[in-house]
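The form predicted alone is given below as one chain in structure tokens.
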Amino acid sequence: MGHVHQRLASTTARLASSLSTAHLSKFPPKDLLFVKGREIPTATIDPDTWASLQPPPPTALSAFAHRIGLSSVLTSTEVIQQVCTHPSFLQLFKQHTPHERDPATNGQLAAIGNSLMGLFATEYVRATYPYLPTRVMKAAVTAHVGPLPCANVAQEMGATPLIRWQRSRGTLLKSGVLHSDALASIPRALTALVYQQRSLPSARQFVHSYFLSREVDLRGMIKFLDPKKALLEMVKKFQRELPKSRLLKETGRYSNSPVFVVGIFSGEDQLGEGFGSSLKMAEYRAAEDALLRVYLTRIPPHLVQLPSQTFPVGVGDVYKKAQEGDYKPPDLVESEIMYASSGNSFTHST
């Protein structure tokens, strides 16, 4: 077996683990074979490149649509193949098959889907955590529907062997394309297709099912330069009594491993509690705990009201005449405390 055939066999083996190769054309292509009476072909093609140019089998595309529960929306294998074709694939396709028609890509669909996913995630995070700071809210939206979650969801959907893309290096004006970037475009394109073929509530349900139903740890996203100063600003904002620290428990004060438990109170109400090997550390953690209790106040799921619930349910665009959904706007809360949020400034309250 020659070197070229060995490379082809290795490439085919990687694809055969998840895809059928019965639909693929024979390698090498006929135009690269020598035929008596014709000139010797000078063009060459790499087996890996040839394998990446081949479309996925229709059976795999159909199985993908049924696996993610969108068989009624993705009724054509051409549409599914468009969803799984990244715009970076066009350069590779034009380079080796310049005379064939360019395949449809998911570029525009991914852009629309990205906007829709950002809309759904923003309203969900804001309605669920009304006291969350703006910067943390943006980080939470990224953690729900950002590039990395989209790529992970695409892998869980089984879209990895179906994606057609080409790696490219970044420039000063354009960022490069990685495998995770190509994978992330698939859920975004699916969201746009659900919106296009069904309705906005259907697209929102799709995003909630695959993305917003996942738990995201927000505590690690909230950091404080000085929790005691930030807590003081917050208490003033809510017009409450100034916070005071009280020693609740202690043990081993004169030993090598003392433990102090400090609580922070506003009047008779305990705002937070923390422990540490020193009073300063325990007070620091107590102030941090008090801030987190406020910022991470969560509305129960059955009480969450989303503005997009007003759009009519059913197939059609958002401008159709139909009965609107029920929506009760939540009560406005106090604006956030922006502490040490503007560059070199020490404090800044609004």
Contents of the next structure:
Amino acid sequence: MGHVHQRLASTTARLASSLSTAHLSKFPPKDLLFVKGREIPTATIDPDTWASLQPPPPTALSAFAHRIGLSSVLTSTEVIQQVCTHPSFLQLFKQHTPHERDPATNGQLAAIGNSLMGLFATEYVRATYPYLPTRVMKAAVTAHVGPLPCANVAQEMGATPLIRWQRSRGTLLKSGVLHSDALASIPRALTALVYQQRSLPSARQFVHSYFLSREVDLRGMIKFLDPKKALLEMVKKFQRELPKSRLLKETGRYSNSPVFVVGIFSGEDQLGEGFGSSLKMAEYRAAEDALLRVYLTRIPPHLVQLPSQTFPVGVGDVYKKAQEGDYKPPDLVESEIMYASSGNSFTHST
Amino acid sequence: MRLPPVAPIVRAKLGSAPANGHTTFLPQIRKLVVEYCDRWPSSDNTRTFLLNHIEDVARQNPHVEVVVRQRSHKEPIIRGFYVNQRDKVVPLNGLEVTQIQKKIELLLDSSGAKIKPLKKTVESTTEAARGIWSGLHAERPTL
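Any chance you could show the form predicted in complex with the partner chain after that form predicted alone?
So here's everything in the complex, that chain up top.
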């Protein structure tokens, strides 16, 4: 068996949860048993496929609803079942049980939830980091509510044994469905359900507590092509004196481990400081430090003003007419510098 | 001047690290399976526990799926299934009812992670809060 087949087999074994049969009305199914009168026993269905068609036990679904704190929103097992059924499951279901009613899937809910999550994440990142460049803000939104964190949160919630889905290869016209795609649809569907059953502020609370409280490394997302050039542009935008780098401290200049500490100044104000084993390295780091001090300026959580807080609190959708919430718009800050802000992920300009 | 190369950001790898408990807490246990034997005397205390206390445990922990299973001609055990897809198995033979309750609490409180000996005194995702000491930034000694 080649290594690709081995990996597929081990992944399938890991994902195939042991089926609990207590809640099933007919077990074992007659199809899978030996049929008398035939020489060779034939089963109409493969046991693994049969297992993947079975619904999870209602006790597991109810426990899931309580674990995520939405037992009052997800009142019936059918709703939780809908949230945990990916649209890819429909084809498998129709193929093997054509005479039964189609199960409800979470496709539409996931689409609504995805839009809501994007809204909440964008306004939060913008309000918390007003000086962040646009491309970094987009990356931060993906890091908070993108497909990977959605799949991770679904796994942490314990939705892996509850999801009903079908793996499919990507074709030219349709993209494939992987386990992480199926899992990612669950938190999105939950967000949409919270919005539908309660209100937009409640959905925002759900997204803030499960996604926007997670740790995201913004520093790692801010990459510089030429920080000295970028700092020069920024200083001109803020109409300050041109940056000048000065050596603050040094030690071991001609030894095998020198350390230089360089500060970048605009007039008398120090903008940034950097260390390095060469003067150029220290100056580069000082320029990076100066830019990061601007980009990562953070508004403290108690002063953050989110535009969606104008939506009235109380059960109802966004069209409900009620007393609007207070919102104090923040002051407009200087726009971002144009150097190396094409919006694409970084590639070297030739 | 040749500048250091910049690695591009790949969209598929953009993610966040979990912070369970910062705003909301997700309990790590999802299922508890108690397995007992009907005949053997080693399961006596387990059967007493199941008749008297298991319902209270299930009511007080609605986030856990509690399953009772028969395990004939074997010693009684409890299995805990966790969100990280690991399970913990605890044998119950030789334990009194109160001790069985303690084992149940042990499984309910566990995270399911493998028990590894801690080598460092402090494990953290962030650097030191007060900063790392630098000789070049410290005050010059004065007499």
